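Next up: just one chain, as structure tokens, the form predicted on its own.
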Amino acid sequence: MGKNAIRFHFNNMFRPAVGEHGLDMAAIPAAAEAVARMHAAMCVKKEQMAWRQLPYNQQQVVAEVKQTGAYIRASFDNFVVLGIGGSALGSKALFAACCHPRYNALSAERRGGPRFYVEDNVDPDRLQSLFDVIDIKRTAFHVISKSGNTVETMSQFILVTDLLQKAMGADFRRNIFVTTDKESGLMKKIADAAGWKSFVVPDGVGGRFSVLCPVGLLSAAVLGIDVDALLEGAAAMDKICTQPTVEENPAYLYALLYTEAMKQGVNISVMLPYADALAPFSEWYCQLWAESLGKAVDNQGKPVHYGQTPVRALGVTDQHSQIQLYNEGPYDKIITFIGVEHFRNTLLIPSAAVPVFEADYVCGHSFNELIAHEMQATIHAVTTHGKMNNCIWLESLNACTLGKLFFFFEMATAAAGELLQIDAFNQPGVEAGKVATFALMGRPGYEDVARQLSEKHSASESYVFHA
């Protein structure tokens, strides 16, 4: 197998492996008609799913991203992403998966580029701490908001531009880079008025599907990640994940098995990678799976309240935190293990410098062996306890295999939406919180909502304690 290979193992989803709480093998042929309908819908809607074109239609954009990335690498000491949700999680996943684990602590010579930060929250202590460790004059900021109505990102943007202007005067404009809508929206209006370098979130590419457009690609370019390999990996996975049957298409099989499990009341999806570098990828997956499939109604408007709660865990850390629950708790979870065959480093466990008595059996082995065996042991344990699980093995973790992973889960999510007959690309449940925030922050036009919130707050003081 080549260094960019990925293997998928689904046998432990079925009753022969895990017993009565697994899926019936007959569910696959029984679902042939539903899979055929799903595939037909995926083909018809392919042009609407603009994220599926990203591995192929961005030659000019990629050239501009690379050029801008090279400029930022040569001109700034720090690069900060200002975004939230899909505007941030992809960059965090790219950074962790492809860069040195202690990247920001390395010398400038070893890094080869600026320190990297993603600010995806509005915690005032965290935000202030950023300015305690960077020289703002030597920092490039990538502001990502398709509409400009994202209150968190816009608040960060206002703060940053104020600090930059105070520190640099009119020269501060060179420190700002923007990714937004190509034609409309508040952020587009601001960027055009200021004359900032602006990249586009393509129409039809929602935030949680945007990592392979400039939203994530600029971060990749600044970090020195191979952008071409990232997109080539996605394209290679696309060729597999457009096959019509679950026997040929791992994304379709993943979608089918998970939606069948949902019907059995399995409402939790655990992602458990055995590599620290993939922990933020699990965060990215959590938004993709939750926001896409958590829907109150189906395409006909019928109440369904579908969804599966994603949980991120990390091997081996969470073997000592969560596995007790997974092994002996309720049968309401599926676990996706992700392993890496060949890490970038091989680290031996040496002969001990002091007597370690019965612990000396590990000496002479490697940490690579240890983490692989820990994963195999945990798979065995949860399977023996009758819990459904599946496994994805990466031959190595690099830009190409990461591109494959991103695209696989995007396709699996879209296919699951079709099988459930829901809209996997909207997020109406997010809007209520946004509207309430606008009202509470005093945004014009939301006075009625602010009044309603005030009245509800006044009426809900019954069970409040002060300790």
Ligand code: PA5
Second form
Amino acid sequence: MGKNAIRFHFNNMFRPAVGEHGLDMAAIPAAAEAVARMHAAMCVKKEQMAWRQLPYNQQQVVAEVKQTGAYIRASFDNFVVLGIGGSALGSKALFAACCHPRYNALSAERRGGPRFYVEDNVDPDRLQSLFDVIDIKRTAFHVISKSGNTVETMSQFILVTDLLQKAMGADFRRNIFVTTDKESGLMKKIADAAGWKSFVVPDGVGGRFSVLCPVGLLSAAVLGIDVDALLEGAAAMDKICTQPTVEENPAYLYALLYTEAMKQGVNISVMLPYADALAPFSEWYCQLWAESLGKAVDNQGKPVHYGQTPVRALGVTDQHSQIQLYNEGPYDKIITFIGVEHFRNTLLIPSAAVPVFEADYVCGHSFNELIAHEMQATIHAVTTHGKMNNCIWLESLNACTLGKLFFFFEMATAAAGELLQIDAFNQPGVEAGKVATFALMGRPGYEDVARQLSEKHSASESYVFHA
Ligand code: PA5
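Here we have the form predicted on its own; I need the corresponding form predicted together with the ligand.
Up next: the whole complex, starting with the chain shown before.
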């Protein structure tokens, strides 16, 4: 098998493997009509789902991203992404999956590019600490906000431009790069007024579906990740994931099995990769699955309160914290394992330097065998405990296989939205929190919300403890 191959295993979702709490195999033929409707909707809406065109329609953008990436690699010691949610998680996943695990601690020569940071919170201690480890004059900032209005990103941007101006005077402008909507939002206005080069989040590409546009691609280019391979991986997965039936299309099968399980009350989806490099990928998946499918109403406006709570876990680490629950707890979750056949390193467990007694059975094996066997062992354990699970094996983890994974889960999420007949691309629940924050921070136009919030706050003083 080539190094870019991926295998999907779904057998452990069904009763023959996991027993009565699994899915009935008959669920697949029974859903044939629903799948056909879903596929028809996916075809009709293909143009609206502009993220599906990203592997194909960005030649010009990719050239500009590569050029800017090369300039940043040559000109700065640090590269900082300022963004949150879909404007940050793709960059985090790319960095962890494709770069040296201790990249920022390597010498400049071994890194070959600037140190990399994603600032996706407004915790004042964390933000302040960034300025303890970077020389701001030698730092490029990539400000990413599709809406151009997000309070966290705007606040970070205001802080950073203030610090840059104090340190560098008018010269600071060359340290700022922007990615935002092509016409709306404050960020676009600011970038235009300042005359900054800005990249565009294309129409129809929502935050959590934006990793394969400049939102994630500029990080990739700055980090020396093969942008072409990333997009080629996505295109290769697209070929499979546009097939009409669940027998040919793993994204449709994933969507069908998960939505069938949701109907049985299986409301938790655990993402459990056995590679540290994929831990941030799980964060990306969790946002995609949660924000896309957690919806109060269906397409007809009928209250449904759908959704499946995504949980991120890491093998083998969480075998020693969460697996007890997964094996013996309620039948309310599906576990997706992701394994890597060939790690970048092979690390042997040597003969012991001191007597280790009965522990010497591990000597002569490798950590590669250990992690692979632990994953197989855990799959066996959860399956024999009757818990639905499935498994994705990557031949190796690289830009191409990561592109495949991103695209697979985007397609599976969109297909699940169609099967549930909900809008997988809005996020009214996120907007509600954004509006309340605007009000609390005193943004003009939000005075009524601020008043309501302060009334609610003063009415909710019972059950408060001071210890
Ligand atoms: O997926 C989404 O749409 C959200 O998570 C957004 O990415 C997040 O709220 C940040 O929004 P913006 O990019 O507009 O600043």
